Every structure is written in structure tokens, then in C-alpha cells.
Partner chain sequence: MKNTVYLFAYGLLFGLGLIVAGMSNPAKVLAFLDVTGEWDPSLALVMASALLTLGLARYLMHRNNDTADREQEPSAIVPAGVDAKLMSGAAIFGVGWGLSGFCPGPALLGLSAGVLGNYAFVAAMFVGFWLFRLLHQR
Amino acid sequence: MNYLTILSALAGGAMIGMAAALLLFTHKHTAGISGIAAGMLPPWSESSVWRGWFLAGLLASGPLYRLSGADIALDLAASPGLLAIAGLLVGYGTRLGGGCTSGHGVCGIARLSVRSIVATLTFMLTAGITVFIVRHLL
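Okay, now the structure: that chain only, the form predicted together with its partner chain.
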């Protein structure tokens, strides 16, 4: 980790926290991406509108960032088939557990929710174990 890595990590984190704070204070919504995205499944209701615009902004961030001429690294280690299995687990698991990295890991922990702290420790642990098995045992 060099200074640039540390600085960009801190700056990026602050931007994420600020976006979550703005969404919370102006609209009273939690910036949990899994919940917001899952709410876009039909049937649509009134709440699909704010979800849709927030997600549109998220989706637009990549193209807009690239306009500056900078590249966004995206390196996938797994095959599309394995990624589909991973996506299924992430989709089902985040709904069953009521949140993901943003909903539990940032928004939930920031309000000192015990549920979110337990959930975050749990998914960090199983993710770490999974990476250990895939990278060092298989």
C-alpha cells in the first residue's frame, strides 16, 4: 500500500459515506444496493422511482468517469459460469440476510445495529474462507 492507495481508499470511502448520508437525510432511505436493486423487480410501485434514479446514477458513474480519460480496471478471475453461481448466491443471500456490503457494512454499522455488525462479520468470514479454499487449497 502506497500513499496514493491509502489516499484514494479514504477519499472513495468518504464519497460512499457522503452519498449514503445524503440519501438518508433528504429521503430517509438506506443506501443498501441489494435492497434497492431487488426493489426494481416487478411489480413496480411508487418506491421503484427513487430506486430507479439512484441506480441510474450508479450505472452512469462508470461512463462518466471514463469521460475524464481514465480507465476503470475490472479483472474477473472466475469463468462466466462460476460468476453466475456466485451471482445467484449473492442475490439470494443478500435478501435472506437483509443487506449487503453497503446496507449492513456501511449504513447498518454506522447506526450501530447489532444485526448489521453480526451480518458483516459473518459475510467477511465466509468470503475470506471461500477465497482461501479457492486460492490456496484447490
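By rigid core we mean the largest C-alpha set that fits within 1.5 Å across both forms. Positions refer to the first chain, counted from 1. This structure is a prediction, so every number in the text was calculated from the model and none was measured. What changes on going to the form predicted on its own:
Annotation: Cα of Ala110 displaced by less than 2 Å between these two forms, core superposition. Once both forms are overlaid on the rigid core, the distance between the two CA positions of Ser48 between these two forms is 2 angstroms or more.
Switch from the form predicted together with its partner chain, shown above, to the form predicted on its own and output its structure.
Just this one chain is shown here; partners and other molecules are left out.
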């Protein structure tokens, strides 16, 4: 691990935390991406405006980062169809789990929500088991 990786990770984490706090204090909503995206589905309401701007900011962050001169390495080894199926499964899982990693892991744990702590531990344990199986058993 090099020094710049640590600094960029700290800066990114601080920016995510500040954005989550800003959204909570200004709009009284947690920054759970699946909930924000689900709120954009019909029927639309007043909250669709801030949700749209939030999602537009997420989508614009990659190209803006590239404009800063940084290089983003992107290596997709899966087909578009497999990625679409994976996306649908992730969406189903976030509805089943009552939120996504950003909602539970960043915002829920910060609020000391027991449900979010259990959900995040479940995410992390499942991810660890999956990595072990894929890298060492398959």
C-alpha cells in the first residue's frame, strides 16, 4: 500500500461522510443510494428533485475525476447481460435487506442502528466468504 492510496482513501471517506451528513441535516434523509434511486420511480413527488440532483452528482463524479487528469482503470470481465442480471439481483437484495451498503454501512452505523450494524456485518461476512470461495476453491 502506498502513501497516496491511503490519502485518497481517507479523502474519499471524509467526502462520503460529509455528503451523508449534509443530506441528513438539510433534507432529513439518509444517503442510502438504493432508497434514493427507488424514490425516482413513479409516482414522482417533490423529493424527486433533490434525488435527481444527488444521482446526477454520482454519475458526473467519474467524468469529472477524469477531467482532473486522473486515470481510471476499468476492466469488465463480464458480459453486459451478466452485469444486468447482477444489477437486478443487487437491487432485489437491497429491497430485501431494507437498504444498501451505503445506507446501512455509512449512515446506519453512524446512527448506531442495530439493524444496520447487523446488516453491514452480514454484507462483510458474505463478501469475505465469496472472495475465499472464488479465489481459493474455484
